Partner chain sequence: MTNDKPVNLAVELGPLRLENPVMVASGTFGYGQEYAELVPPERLGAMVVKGISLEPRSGNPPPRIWETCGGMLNAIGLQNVGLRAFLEEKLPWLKPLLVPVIVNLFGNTVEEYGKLAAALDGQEGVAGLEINISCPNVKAGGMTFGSDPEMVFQVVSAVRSRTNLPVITKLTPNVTDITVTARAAQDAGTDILSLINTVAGMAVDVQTRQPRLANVVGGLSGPAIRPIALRMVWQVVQVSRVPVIGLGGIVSVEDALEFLLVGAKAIQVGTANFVNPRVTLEIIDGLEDYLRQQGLVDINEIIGTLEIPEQSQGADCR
Amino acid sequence: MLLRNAEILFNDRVSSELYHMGLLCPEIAARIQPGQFLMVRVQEGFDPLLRRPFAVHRIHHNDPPTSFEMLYRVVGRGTRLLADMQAAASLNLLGPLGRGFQVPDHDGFVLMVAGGIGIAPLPHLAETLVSSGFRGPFVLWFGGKTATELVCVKHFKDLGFAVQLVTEDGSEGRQGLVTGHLEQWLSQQGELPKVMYSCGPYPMQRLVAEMAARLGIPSQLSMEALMGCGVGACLSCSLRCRPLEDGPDPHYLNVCQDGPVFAGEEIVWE
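Model, the form predicted alone [one chain]:
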């Protein structure tokens, strides 16, 4: 991991709560793998004291890459400060951090599932699969509370994904929860996915993992957690996981260091 300053290239509001930021930092850009994240100091000095974790949304694929993007939601004082920052300002970054997504060894049906801001790390993964010559087919199921949460849909379609949309209020696509429609849709497919990637709220992730296990589909879940340090020191992001081979009891892993991506079957769901 690196500790570097990055120049803000843009910081655009894309909906009432969502912002899209571009950052110039060649050293970090060259190292980021899909699913990894950054710990960001949202303001100079130590107020707020703690950094905030953000998934890497996209990499700009020049050779070598020099810049990347974050997609984030304003939820408190730290992200409000971030949203107020302008282009040409500097942000201090620690990263890239964590264990990201594993790309399949062979071509096949790839399914991605996202809930709300859980869409954030999936474009980088999608772009990596397509740019590496991996041949799908590719499908994205994307759910949100309203249509305004369903961002970057066109980008996935441009990459060759078939996109299924779900909103709780019915303002776009099917009405309800994404997990409420997904299993029925899977039961109608002639072929099951080779792998299921997912990111979203904890209840959605649990249902995705249980669904994948019932159907025998390998799943990789990017877990959301409160993080104080991002490097495994503070233990604030512990996740209960299944026993090790030589032990009878569940054990705890850190989302920041051992994740954020876990196999669905690793997790003991509360």
Second form
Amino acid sequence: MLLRNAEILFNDRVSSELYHMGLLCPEIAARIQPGQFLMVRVQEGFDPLLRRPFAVHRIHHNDPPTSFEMLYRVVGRGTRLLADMQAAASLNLLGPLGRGFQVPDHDGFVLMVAGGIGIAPLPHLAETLVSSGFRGPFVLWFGGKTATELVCVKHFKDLGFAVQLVTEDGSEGRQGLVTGHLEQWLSQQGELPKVMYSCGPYPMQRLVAEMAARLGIPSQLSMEALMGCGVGACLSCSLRCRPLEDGPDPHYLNVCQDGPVFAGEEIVWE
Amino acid sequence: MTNDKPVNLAVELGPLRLENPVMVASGTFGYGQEYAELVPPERLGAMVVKGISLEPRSGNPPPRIWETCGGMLNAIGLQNVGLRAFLEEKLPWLKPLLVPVIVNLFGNTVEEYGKLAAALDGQEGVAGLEINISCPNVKAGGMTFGSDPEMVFQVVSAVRSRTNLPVITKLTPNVTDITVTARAAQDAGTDILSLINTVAGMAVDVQTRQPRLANVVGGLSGPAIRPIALRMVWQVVQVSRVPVIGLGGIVSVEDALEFLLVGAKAIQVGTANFVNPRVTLEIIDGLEDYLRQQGLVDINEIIGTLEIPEQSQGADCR
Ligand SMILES: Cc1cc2nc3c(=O)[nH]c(=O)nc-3n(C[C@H](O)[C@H](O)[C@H](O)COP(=O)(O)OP(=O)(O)OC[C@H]3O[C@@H](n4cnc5c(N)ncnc54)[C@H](O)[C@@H]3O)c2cc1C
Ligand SMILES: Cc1cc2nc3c(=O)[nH]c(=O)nc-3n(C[C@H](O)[C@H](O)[C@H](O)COP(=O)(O)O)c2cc1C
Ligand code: FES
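Would you mind generating the form predicted in complex with the partner chain now that we have the form predicted alone?
Full complex below, order starting with the chain above.
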């Protein structure tokens, strides 16, 4: 865990509410594992007070890596302040934080599922799998409200992914929700995925985890929670999980430290 | 007037001696390990660890926090590992540290406070106890101990009679007159007072019409509460025979100095750790710089040196 000022390399608008930010910080870049996140101080003052959590979207694969990217959606005060920042300004980062995705033991069919901004941490994972020599097959199921939310599809295709798109308004791909189409599609495939990685809103994550459990596929879900510290010190970011033997019930784990990536079967859905 | 002589930051709070007056507040620094990569614990004046109870506690369902203007509400629900796991899993890491470790404790009944104090007495690695009295008294219909002077007296007496460790009583601001509960704690034999705990608060999501916290109400902390905290510390210092530790919304060396000037012998930093994990180190360095600028050599020369111009004294109604 490091506390560093990174230099903003670029901060580009990708679509109406989505921004892409490039950050230069060699020490953090060298340590980030797929699925880990950063606590970003969106301004120097104390209002808004708390840091904001963001996934690392991609690492730039120069050797050694020196820079990386975030993909973020403007939803409130903090992200609006981020969107107003200019290249060459500096941004204070705490990270890398948390337990990220685990790379599978063996090569084979890998399925990724993303809902909306849930796409953010997956390119780094995809690049890591490909650069570690995994050959797949790789499939991404990606759902959003409308076509403009479906960003970085070309990047996945370039990495060798088959990409299935779903929009709620039908403006691109199938119409509806990812979870409404995925299981039927899976039942038509010759083999089942070795692992499912998923990131998106809580209701989607729940359906993905339940489906994975029904089909006996291990799932790894990147979860969200409101965060105070990001390091396990404040116990704000609790997620209800399976109790330990003779441990207290309900059993809460910290998304920031025990996660943000959890195995589907760890979580007690509410 | 600046000097380049070495400056002394050490302070004495009754039986507790600190190398510097900057502590971290309970519940905002875990057990020290969480931030150890960024803040060497040895540099702190003291470390107050997350509040513990006799048995482990699950805490409240999420959402547990909500950010407000210059502050945050929390309703963690006193989630903690419990006494046994603290002694077996947390204390061994804390023991060798060259920093006074203060254990914050709370109970559901007066008897539980006493039992905890007895269990922690004589534990190597524990430099003192801080009693969190801002918790519901299960036997008195859930009213908080800390808002009733009689209960404060009983809780502090129960701890005092079961330990030889320095005892700090942490006062809640959610009372009409904090000097009354301060006196009760003092009469029961507390060595030190610390204040303030969080200010009771609430927030609502107007879209869903639901409270922002699953617990409905929570405690406000951060810079938003600093003026309230400072006023209360100043009031308590006037009536107190024992040393006072000031906290509530401190985010900078200027804030820390405000509390020292009104008479706090030490300060604690809470919520600001989340925003800037190295803030305590910056405050310690800033205190040295301030002393040098003022041409002073000892932090004790500024504690309680608030100057009140004559014409502004006495007005009670405002
Ligand atoms: C581990 C993790 C990784 C994340 N990665 C990304 C990412 O890569 N891209 C992205 O766009 N978003 C990501 N998010 C969500 C992002 O943190 C929030 O959108 C952001 O904090 C909103 O801040 P705001 O001030 O604009 O919104 P406001 O609604 O004004 O924020 C108010 C408070 O709520 C918190 N908050 C609001 N929404 C969320 C949320 N969904 N999750 C957690 N806290 C929230 C804020 O941090 C702040 O404390 C991630 C969240 C987590 C927990
Ligand atoms: C997330 C969180 C958890 C806390 N947990 C405890 C606790 O266990 N025991 C306690 O006495 N105070 C607890 N507090 C109160 C703080 O120690 C402190 O009194 C309060 O936050 C005011 O200081 P600040 O504004 O600097 O944070 C907690 C505060 C926060 C924000
Ligand atoms: S955000 Fe503080 S414990 Fe997770």
